[in-house]
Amino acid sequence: MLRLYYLSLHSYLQIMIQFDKITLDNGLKVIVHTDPSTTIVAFNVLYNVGSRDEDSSRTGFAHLFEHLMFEGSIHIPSYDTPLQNAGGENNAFTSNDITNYYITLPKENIETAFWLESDRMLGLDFSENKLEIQKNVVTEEFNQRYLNQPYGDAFLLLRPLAYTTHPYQWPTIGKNISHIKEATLNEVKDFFMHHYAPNNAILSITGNITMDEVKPLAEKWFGSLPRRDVKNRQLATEPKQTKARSLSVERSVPQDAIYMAFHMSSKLDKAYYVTDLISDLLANGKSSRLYQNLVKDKKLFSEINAYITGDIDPGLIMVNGKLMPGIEMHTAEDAIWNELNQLMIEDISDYELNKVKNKFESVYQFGQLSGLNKAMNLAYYELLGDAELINHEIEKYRGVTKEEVKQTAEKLFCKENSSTLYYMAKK
């Protein structure tokens, strides 16, 4: 057992999580953090897949699995009722890098929540009638998300805009809908077994309990867990983007839209962290450039965000806005190509890069008081390396200079690294 203590050695007040670590004989990696501050258990089960891993003839599955590892499993027909009455609640969530499940519930009965989650990890009850239930609502899903509500598919559009190569060109619901009605059992059966293994998972436990009780119970209900053969991951790198890229659609909305993409670095880069404070310059509140600039000032747009993706591979930096009725889309355009190109040949004040760097600082402290926060947090910097870089993300942040950010902002806003989806309503 590998247990980790920290100390604040900032001039500012950081919440310094201690937590336990343990890797059971088949793989599964046991982080547990002890909060005698709660009754309440959070268990998060991580797995390492997610829509990048997918074949490109055959996009969704990780999201598919999201709604399949919920229909039972080979020896508990019910997920719900058994947790439930157990007094806990659950909920899961898919993203290009992982798949997430996770369950609140007293620490009295944390072993429900060790027996449910062993058992589908160790097999689903996999059925034609349950495949063909869960299709259908994925296909619900699409249709209410991506192409029945306005501007829903944007980004349908603006992935594959952006990415020529990498898997991060589709979405986690699949790039094509027929992909999910089209699966197989055997399909299905194949993507579990070679993704769905405790080699290729982190349990992560917060609340007020210790890796001695925890243990083994680790060792109960998930020790006898056969390792699996995991599918290698080769993701073929994108090419380095070197000329603009567009793309003009007309669809039945109430305004004109703009969506911008830029490609960034991977969240193990320092260029991340300073990208992300360069989103937050942008269009973190109402006194951020984008909006007192172009919204409220001259008002260009009705509504005007910049965001990154946040995924493990290089990502995208977005910048994307509704146009006010009457201004055309080349004057937005113009707009906010100056808004971009201001953060490179201006100097920004020590003050308006410390305001967006104790906003973060807030939100991720106020963040980390959350038990199930902490336990998702823990298993996610596992998986990127260390679960120890969950205490280093504050010192990351304040560390980014003005002179970075003025570097990465040239790196990031040239017109050969845009990709631009103008998306026009129907006249």
The other form holds:
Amino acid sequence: MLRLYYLSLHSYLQIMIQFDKITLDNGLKVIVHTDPSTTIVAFNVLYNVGSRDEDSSRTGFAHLFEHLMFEGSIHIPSYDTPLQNAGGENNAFTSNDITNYYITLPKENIETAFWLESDRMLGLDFSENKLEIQKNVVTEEFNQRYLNQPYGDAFLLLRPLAYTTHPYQWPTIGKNISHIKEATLNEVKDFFMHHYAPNNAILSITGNITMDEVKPLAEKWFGSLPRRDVKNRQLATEPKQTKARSLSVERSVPQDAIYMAFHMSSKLDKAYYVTDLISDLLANGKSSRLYQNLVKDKKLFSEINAYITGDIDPGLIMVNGKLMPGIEMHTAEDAIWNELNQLMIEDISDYELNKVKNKFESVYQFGQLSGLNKAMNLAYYELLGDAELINHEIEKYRGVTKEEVKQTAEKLFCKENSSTLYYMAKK
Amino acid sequence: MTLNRTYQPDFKTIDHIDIPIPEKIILANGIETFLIEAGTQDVIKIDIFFNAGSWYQPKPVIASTVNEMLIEGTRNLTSKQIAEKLDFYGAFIHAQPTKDFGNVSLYTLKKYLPETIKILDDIIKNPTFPEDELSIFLNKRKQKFQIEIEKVSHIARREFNEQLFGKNHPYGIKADLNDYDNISRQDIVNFHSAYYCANNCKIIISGKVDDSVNDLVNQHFGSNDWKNDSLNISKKCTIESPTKLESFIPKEDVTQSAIRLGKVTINKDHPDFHKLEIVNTILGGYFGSRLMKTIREEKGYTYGINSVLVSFKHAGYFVILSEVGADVAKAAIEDSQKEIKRLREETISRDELALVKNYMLGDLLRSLNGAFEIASSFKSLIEHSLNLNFFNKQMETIQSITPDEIRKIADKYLHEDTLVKTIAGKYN
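Beyond the form predicted alone, can we have the form predicted in complex with the partner chain?
The next block holds the full complex; its first chain is the one shown before.
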């Protein structure tokens, strides 16, 4: 696949992201992308650990640990204060697959970022008291985002329905609050020693800076950190689902809702891109099929979404919607199935397929406006195997054919591959 | 030599920020248009905003309905055709109704601007608000309303606004479910023709701006045929003083309560605003703020707590907002008030003030990094016709303010006993 529809060679070259990459002796990978147009540098550290690496009796641990990373390290009692003094800002997130920490600060103060991030990679200043406080904070996060919101627990219910075996069966926040409350300091220390290490991390930097400037700083601050004995990841594979699953719950919410999940491929499989475009055909934008047909024409739903979970191991494509008052659940569900079946029965037009590809390209271009976004992506693609993959995303999406859409839809959207949560409003 | 990890490497305090000032041009029909040329990607954003916020509406929910329904059909295109075209070109049109303005923003790849600006032109000048689209829209809004009203944060915000401004004031009024049944297509059409006109808007263009872009904007928005000669935006309203300082709205089965504490205060056009903004930052405007330190990091009551200065066109207010464990709402409010008292009574340490200054300068630098960031930073200044030297003034104030001034400003504007309190959830 070489000829790229709607994409001149010119515009293709423009979106190539140039970068340099080295690996330190201790295994830390360092990636630099030079962007002279900005005075701010983005400094991103990705650790190859996520909630899929948790013990099933200690779910939510990777995320709790992310909070503890801000509670002071061996030589530096406060992480935030010196960074803010250097005009910097930071945050972090945990997903099923990774834990990602990031800083933006003025370029001339970049050494502060090296100092802070290398010290907390060296070791943390753990204490019982800090652990207790962060358990409370995370408990309130659990409350605020999942329990104290209408429909907030839907994915807490849907994941264990879709997965019987793989750790994707619990969300990043954890299965329930008790797991967080029971975490001990020894478990925290153990987790650090097995997952936080230069040989399990990727540092990516973007801004008006070159590898020549970065390399000496990386050697200075990270070079002496010891390699650690990183746990070999051996995750249970999810067995192929053979029967439709469903669960019905009642909650005090204003409208019924339906959540459907279908197993899809892993991130590195070609079918991943096809499935992502299928989710766009279904629900990305107001011209999408589910919105036009089920919200606008048939008026069955007040809102409807379809998206992929974006996981590295085989993930899920989700379809969920909130029903209009007076609409029966089975009517709504049948209508969704009808749309899914349509993808297998009828060839999609060139126009429609190009539309979702164009939109992908556009969103990708807008994403490149942010130096931080580029830094995160470079680290993420390096984790997947090679940062250079970032420059092949568009051609992978452009290369999807209508035959692939049909074949992939056939594999995805069969009853045996579905898990459905009926989220019913208490009458 | 072993590496000394104990001390922070040398860093520079930001002593100067090159603040870009948007270039102003006037379209042929008089529309003030601001250009921000920056960035490396071939993308363009056009913001066009009208004095058409809920301030001007004769009945609740009209202004936001007009704004959000512009893309639901024109004399030339159906709702579906508009959606198809935008998606095909990978472009986005965002409607953003606020209290004072009706904003419409187009994000587009530059190569498709000639096509996408046509759509923007059409939806602004020729929307038809078809009856069936209106009915779908209002039904969806009603559903959304019913979900939002289940959230303690939403309940608290509604109540807080009413307490601050009064139940008849446009900034305080609470829309109710039946308001969606009480508007007609004619209300919508009337509001659109009254306020979405050339002599009632401004434009910001950001991204890879050049002459070809300006020409297109002038061609589509520079003509005289969409003015309203009887435009009237002189509506005035008075703020009633709060009748109740504390309001508690109970909700069963909650794990968290939402709290709001605040008062009407100065907005961006007041000479003390920059100073008050520094005070606000110390209190609750960044991750290392006093409220975050006390309420989150020491007590573990919440996932997050902030304080904000909100600037409307006709008023401004200060607010502390958080969702806290249901059993600690009272304690969180008391602790927040103590932090304000401390700001008024104790002089801030040199170290803490230096930290906040450095943080704020870094933040200012970040907010002016990239074309779209610059555009959104300048937007409220342009909306409110403020001096575009605002950020230079801000930089000077951050650099020069003293601990003594911090205390005085806190004392002048933020007495803890004068704050309106709102609690939704549990409170005991």
